[in-house]
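Only one chain is included here, represented as structure tokens and corresponding to the form predicted on its own.
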Amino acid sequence: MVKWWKGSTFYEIYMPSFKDSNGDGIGDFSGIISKLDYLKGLGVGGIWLTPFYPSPKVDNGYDISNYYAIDSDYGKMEDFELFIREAHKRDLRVIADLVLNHTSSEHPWFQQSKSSKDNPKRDWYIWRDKPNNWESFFGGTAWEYDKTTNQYYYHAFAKEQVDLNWANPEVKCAMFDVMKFWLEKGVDGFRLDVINFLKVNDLFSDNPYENGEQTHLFDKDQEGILSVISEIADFVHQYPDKFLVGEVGSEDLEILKQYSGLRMLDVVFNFNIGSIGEFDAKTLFQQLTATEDAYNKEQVPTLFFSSHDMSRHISRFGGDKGRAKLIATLMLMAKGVPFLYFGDEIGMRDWITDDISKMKDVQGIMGYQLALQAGKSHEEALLSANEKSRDKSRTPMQWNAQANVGFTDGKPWITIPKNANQVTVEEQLDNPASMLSFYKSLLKLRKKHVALQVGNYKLLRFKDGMIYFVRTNQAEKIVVALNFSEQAVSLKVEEGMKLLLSTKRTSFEGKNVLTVLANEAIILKGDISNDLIKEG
């Protein structure tokens, strides 16, 4: 029997952005539920939600202050229940973002723990009487001095965020007590941070630089890691049809791979395939290519190319419609378990600042403050804080006009033009040749072909700027061809093959060579029994 999540595509919904409502520019669980029905006309078959406990959202959630509750701008636990017990009436399967590595500073385990050096949550957190030379992953020193003690602790993010010690079993009995209370509400696994961090080594050796740039050798995807990882999924897997993704912070495929497989982590995200910063086909190809190569038979990759932690691939590759199209027929036709983005369905844009104060993303903040303390200008610094901030993709879902404007405390701190780059779900919803309706026909291509969702390669190639395979299973054979160059393409293929979808085209006349049309992505279903395409 296929598990449930190898037909799945799921989507993330970023918790503050996606639908407010009360009024308060917040999104909310109530904003969520209104929306469901959207989700499900969609095609979707899982939802992943950003962090909702209670934060100071130093790192908007990512610091969590209560791992058993709710936070108030999202509603209370009702509402949570609420939302589960509807998502699933629709076949809506919800993964929650779990953050294991580190609590806030706010926490009241932290709190104990930096009260005195014989409290005993002391040992749950990381101190030291003198820091090594390991950065932040945000920046700056990895160590923040605490008077009451005279000792420093260690954050491998902002210094709000502060690591767990997971060589301490008490943290870990804790941490498996939280997964138990979220998967005994409802929740069908879980989306978990940074899950390579857990382990530092304890010897706390200085890491080495190349060409002026830490090398993080001794702070993340250290021995140990792998065992706690597998203890984390076969605890989860006790359970019935759980699922676990893992962010792990790398976009070394032979890193990546050890998190994921038998008795391990369902799957990881490929940041090998799904963070390219700039647009290349034979590199994306070449990506695939190796991910297909390096992964054994129990390990699935991932598909995606928008997060919250990085820039939209719309804008990131160049903001052109079409190109778009092509990224998201390879996101939802090519082997692997496709994350979609919330907005990436309406091509909604990166936003940009022109004023600092209105930047609320951390990362993006500390950009611009190590800007400044190197003698950079305060252009030069906001040109740095653009490029880390994560604020770029985080703005309010389009469903309206209305919606263009985000809130923070009840004031205005992003506002998006309406232009003809950010259109609405309200003027998409009824027009075939919106980017809305073409994900819908893609995610519905995806559930109708079970090839499409569980088939394996039997063709994976590159020709002259164009991807194209073909993927099959017992009884379909479904070839994908993506044409990102500006040059007709042709092949040859076996005679009769059935048009599914196309960018360019609306009818297929089946004969034996396909000519994939400049920036065209089209699908064509075959006869299983018949040969395969062949390069001509």
Ligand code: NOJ
Second form
Amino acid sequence: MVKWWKGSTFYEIYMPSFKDSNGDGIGDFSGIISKLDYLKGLGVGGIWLTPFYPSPKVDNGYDISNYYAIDSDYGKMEDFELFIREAHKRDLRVIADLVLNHTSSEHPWFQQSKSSKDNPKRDWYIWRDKPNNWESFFGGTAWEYDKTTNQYYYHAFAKEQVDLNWANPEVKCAMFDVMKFWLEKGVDGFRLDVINFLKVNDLFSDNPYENGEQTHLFDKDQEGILSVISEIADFVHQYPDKFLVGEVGSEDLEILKQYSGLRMLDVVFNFNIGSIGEFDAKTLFQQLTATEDAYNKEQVPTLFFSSHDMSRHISRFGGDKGRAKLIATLMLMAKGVPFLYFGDEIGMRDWITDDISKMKDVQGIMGYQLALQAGKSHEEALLSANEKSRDKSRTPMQWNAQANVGFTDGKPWITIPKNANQVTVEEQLDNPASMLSFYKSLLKLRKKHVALQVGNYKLLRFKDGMIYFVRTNQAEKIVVALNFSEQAVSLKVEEGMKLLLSTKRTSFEGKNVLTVLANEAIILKGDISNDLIKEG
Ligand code: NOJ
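Form predicted on its own done, so how does the form predicted in complex with ligand NOJ look?
What follows is the entire complex, opening with the chain shown before.
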């Protein structure tokens, strides 16, 4: 029996930006419920919700001030419960984003912790008389002075996101209670935020620098982290069929591979593949191969190219729709669990602002301030802020021509007149040539062919700018060729292969030479009893 998550594609919903139902300019649970049929029709199997708990939203919900409730922007607990029921009714699973590493500085735990040195919650956070040189991942020092007790507290992200002290067993117990609560509410698992950050170096050794940049050697992936993760995994997996995906903040496969597998997380995000900056087919191929080589047979990679933390791949990789389709094909046909970011299925693009007052993202705003402090001009600082800002991929889902392509007064849902380049669900829904229809076809194929869900690579190769692979299980053999180059590339294949999908043709004669056209993505089904692609 294939585990449900191996056969599923997850769809990431960035809470404020997916669908507003009450006209307050912010997405909510009732809005999501109204779009569940759309998601079912798209063909995804799971939904990943970014944090929906009460939060001052300094970092858009990744600063939780109450782990046991629903933020009023998104609805009430009843709306959440209804959402879970409606999703399950449609066979859609739901995973909740959970931030175990830090809380909001407004969380009562921290309010107590900071009130005095002998408060029982003092040791729930990380306090020191003197800061070391650790830098926050948003820039600047990771230590904030607190005058009440004349000490500094540690925050790996914004100063309003205070790191919990996981060396204290009470913290672990409190967080296990949180997980239990949401599992009993019916979530099918969690996306664990920056989960390799839970432990920091006991000696608080200074981090080294390389080419002027700090290397985060002592503030993540520290001793003891793997056993904590394994306890979390054992705890969650006591509940049948629950799934854990970890955000392990690293692109290093040697690190990533330690976190998933038996008695560990089910999967981790493969940033080594997903966060490739500039497009290069060879690098992509090398990362797919390296992952395949590094992982053991219990480990499955994840496949994604966009998220609420990065530029959308269509924009990042040059804006070309043909390339976006090749990437979509790779993401949904290669070996791994895909995570599709909302809006990518219609080809939504990045948003850049020329007005710093419109920027919402703390990382972008910090980038702007730090650049000014370093003596940069407003223009230069704005450039650097836009590079860092994650607002670019957080604009509202373009359901129709009235959808905003940016933010107005910090709210995603204020409507504006149609922008010429705007893509919309409405326009694409019944158009067989649209990006949306293409995604639907890919998702349908993935659902139909078990080899595409759990099949191994019988072969994974690169030739003249083309990535191609064969996936098989006992029953099926599927050949996928993705020609990222501007020239046709030929392959010898077995005779009689059947065309499943192509971005450039509607038939294939089944000859023993397959000439993959420039920029073509093609998927063929072969006979399992035959030999595979002939090399050459
Ligand atoms: C990773 C989340 O994806 C990101 O959005 C957030 O800023 C950091 N973790 C801190 O929680």
